[in-house]
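So this first bit is one chain, no partners, the form predicted on its own, shown in structure tokens.
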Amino acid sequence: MNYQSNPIIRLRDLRKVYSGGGGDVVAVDRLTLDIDPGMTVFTGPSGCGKSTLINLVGAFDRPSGGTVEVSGIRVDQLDNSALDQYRRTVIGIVFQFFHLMPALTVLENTALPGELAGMLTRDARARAAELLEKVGLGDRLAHRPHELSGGEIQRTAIARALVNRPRVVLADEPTGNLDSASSERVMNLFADVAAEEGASAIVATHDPDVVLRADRIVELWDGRIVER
């Protein structure tokens, strides 16, 4: 697959409906939005569609209707093999529950996406060490997840999401378990990635301090945009 050097996300008439015993739930309701390089923050009350949008752009969920286009690629039309490559090389994800490998060190966990994408181990670990230093974990490289605090685990997950220099960085409440100093450090890193590497950083958050760092704020309500 060929990707443009300047990423852009185009969502057109996007819809996501979850069906259950209690009836259909419309999580995203015919949403149309363009996202350019920089940091875009999705904000709004719980259940407004923020996390669903993160999952749709990251191709961890399929839309019920409409299109998801990233760097000219129709993500909603990719087959499983192409989706794997997309997630490994184009998207960096900060998962809500982190998903660190308990047997691996902080350095190994952070470098893993790079190695899976084909980077030499020494290059992936050099990049990982650089990022871990930036998020204040330079002295924790040899530790394992069970030896870290909740905030340290979260910062490790954030560094790991950036190791491949992704075109799009997706984060769901990335500062939820961080103190104010760590939160500022992490958001500085997101801003650096967006500015220096031309990435589109998308953050779903309730944190007003994160909202203040945004290049663009998209407010959601019941799966629709209510303010831009």
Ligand SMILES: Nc1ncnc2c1ncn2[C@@H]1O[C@H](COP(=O)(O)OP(=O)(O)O)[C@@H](O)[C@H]1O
The other form holds:
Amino acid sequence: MNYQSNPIIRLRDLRKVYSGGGGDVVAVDRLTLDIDPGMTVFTGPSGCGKSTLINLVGAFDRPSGGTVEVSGIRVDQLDNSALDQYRRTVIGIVFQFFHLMPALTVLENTALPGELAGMLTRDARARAAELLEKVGLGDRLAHRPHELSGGEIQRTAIARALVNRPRVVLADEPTGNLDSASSERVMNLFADVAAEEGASAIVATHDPDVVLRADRIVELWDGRIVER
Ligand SMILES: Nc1ncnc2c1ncn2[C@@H]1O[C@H](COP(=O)(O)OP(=O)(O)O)[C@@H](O)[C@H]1O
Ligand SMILES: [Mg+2]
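Now that you have shown the form predicted on its own, what about the form predicted in complex with the named molecule?
In what comes next, the whole complex appears, and the chain from above leads the way.
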């Protein structure tokens, strides 16, 4: 496995405050955490800061304070064009609501992030087909999303997240729409394929089946880590 130096992610004194009409909300409260390669789960009740933390690691949001270092990159210091590059190449994301394009086939959907990152269509599709084979969808390449089951859609989203060989793959409530048996199958597959591809996985979830599958559990409460 081509894992880089440990830890893959370093968060230091990280803060995220949302300011709005109703006043300030401290979503992440001076959080310090090292994340090693493997599969890490952020868990805890609704509103504890799981999604905010995922968004800060993926640079979909800027911290209000503190530092985010991923794979040796100080993400909090990147300018906008470097952030685009970071999101496309270092990070893969399995979106909460999947975001598959209804008009595109499974193969085209999976190849899309590769093409957006500058791969030739032919190469992106070859890479997509290889990953779809790994997630058990080798016979569904020409299907469209509406022809798939929930579990198959989620497996497509997993393959797509790995197309660009990210160091870190993020998933926010990835099993939210699945029954318990499908959710367990999808997460086992996610953990195995991510490891095989050399990507560290970070999953925000309150699904106990997903938590069980983690190498490390980070429990949050009010934007802080609960010490066990
Ligand atoms: N865009 C936003 N604007 C204002 N408050 C937000 C925003 N996003 C999240 N919050 C607040 O930040 C806290 C953490 O939210 P979130 O990270 O979504 O929690 P979780 O994913 O654990 O349910 C909550 O109190 C939530 O209401
Ligand atoms: Mg959330």
